[in-house]
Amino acid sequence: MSAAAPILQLDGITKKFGGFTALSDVHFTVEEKVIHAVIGPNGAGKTTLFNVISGMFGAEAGSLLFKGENIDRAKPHKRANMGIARTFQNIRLFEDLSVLENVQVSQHGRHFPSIWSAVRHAIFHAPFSRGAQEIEMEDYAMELLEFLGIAHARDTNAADLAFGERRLVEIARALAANPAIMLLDEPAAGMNPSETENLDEILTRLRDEKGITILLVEHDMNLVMGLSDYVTVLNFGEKIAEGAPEAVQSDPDVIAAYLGTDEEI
């Protein structure tokens, strides 16, 4: 039997901003149901490539399969729907909507995949009563806030969070799109070292009780290591190395594009 497909698959990925070139002839495969983590200096072109992936911006070379299927073409909002989730670097919550409000959010393009649909639904159901897509909403964004330990905020602002929860709720508006896989753009940024011990427990349990592919850009090192199955590194827009995290921490390569070498030194 033929083993399964990956779940993404990079083929040669180029992107250029003018001149600059942010990313270079990038390979690399995700398998399905695991951490895979994507590490690399300043600048190494992490964040870019989760803007090729998401579909916020274009490569000029290679293609992208997303289950099998070529991805090139498709807009952020039908990769998003296809079940590619993403959070951000910065904090992109509605900071005047309630935690609740804001992982309801995410739902709204699942449940209502054209402005008809949402419009049909507002005629029949709104303003006299709830239909039964919105109770549908509330429920599971109640269960994700379960899962994430932060219920006990669900009626708060967002702009009133500490800043571990607002990640937190960041997780939990992408996971409410109901993702295969999810893009993590430095998830433990800014988080004290108990709040990053909560993200590893829940990071895992995602990958382990949810199924859910991790995609993770992060610069803690003690985190990746801890927690990934497989670390792909970038140098300024290059894969140099990949591998179990134990092969890719003593690689000459990776060790030197964080240290530099001894003639750089």
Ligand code: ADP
The other form holds:
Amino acid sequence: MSAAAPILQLDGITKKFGGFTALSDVHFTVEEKVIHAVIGPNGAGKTTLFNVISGMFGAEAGSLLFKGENIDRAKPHKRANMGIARTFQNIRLFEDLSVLENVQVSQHGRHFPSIWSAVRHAIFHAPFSRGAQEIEMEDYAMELLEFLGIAHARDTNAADLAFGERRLVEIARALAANPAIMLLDEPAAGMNPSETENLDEILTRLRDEKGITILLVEHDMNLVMGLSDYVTVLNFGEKIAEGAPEAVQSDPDVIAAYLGTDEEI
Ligand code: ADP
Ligand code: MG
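Write the structure block of the form predicted in complex with the ligand for the protein whose form predicted alone appears above.
Now the full complex is given, and it begins with the chain already shown.
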């Protein structure tokens, strides 16, 4: 039996902002059903990489293969429909909508042309006119909230949630689009230790129980090193190392990249 095809292949990705090169000829492969971390000091290009993979930014050079298919020309919503979901470094929730509605917006995203038509639908669609599909979608949204341990907050407005719960709602919303791969941009940022421990367990269960591949950008090295199957390290837009967590952690180039920063590898 041959090894599973990589879910994502980055082949020479270069991204420039004017004369500044934020990503330079980045190559790496993400295997299916693993937790693959992308680390590097601030400004290394991690968020830019996520923006290129999700299609928010086009790249100047290189190509992206998703399950072996070239997606360079696919728009962000097409990539989302194909199974690439993401969360944002700065949490983006609809503050005046409930937790359940925030998740449902993503489900509707698959059926509506724009996020705003989906929001209007979520707000104005009268309960008595709900069809079987609506009920099924709500059941599924609730299942996700239960999986993440935030079902109790289903009717709470996003604005009223604790910080750690806000992150989980964003993850629930990404999950509602039925992704094969999730790009999580600093999900533990701002979390307290018990919220981080809970996140660690959730990400492990997403991989092991739901078979989802996770591409993880994270600064919390305890979390990264304990959780990840594989680590890629960026510095100034270039890949400087990759491998198992222990190998990367003791790599002289990686140690040098973090020297003089206020971060610890
Ligand atoms: P990281 O997430 O690793 O901290 P980013 O990908 O956010 O780094 O940023 C990498 C570099 O690209 C930084 O120097 C940042 O200032 C620059 N950059 C990111 N986004 C933009 C943008 N939209 N326009 C111009 N420069 C940008
Ligand atoms: Mg970033």
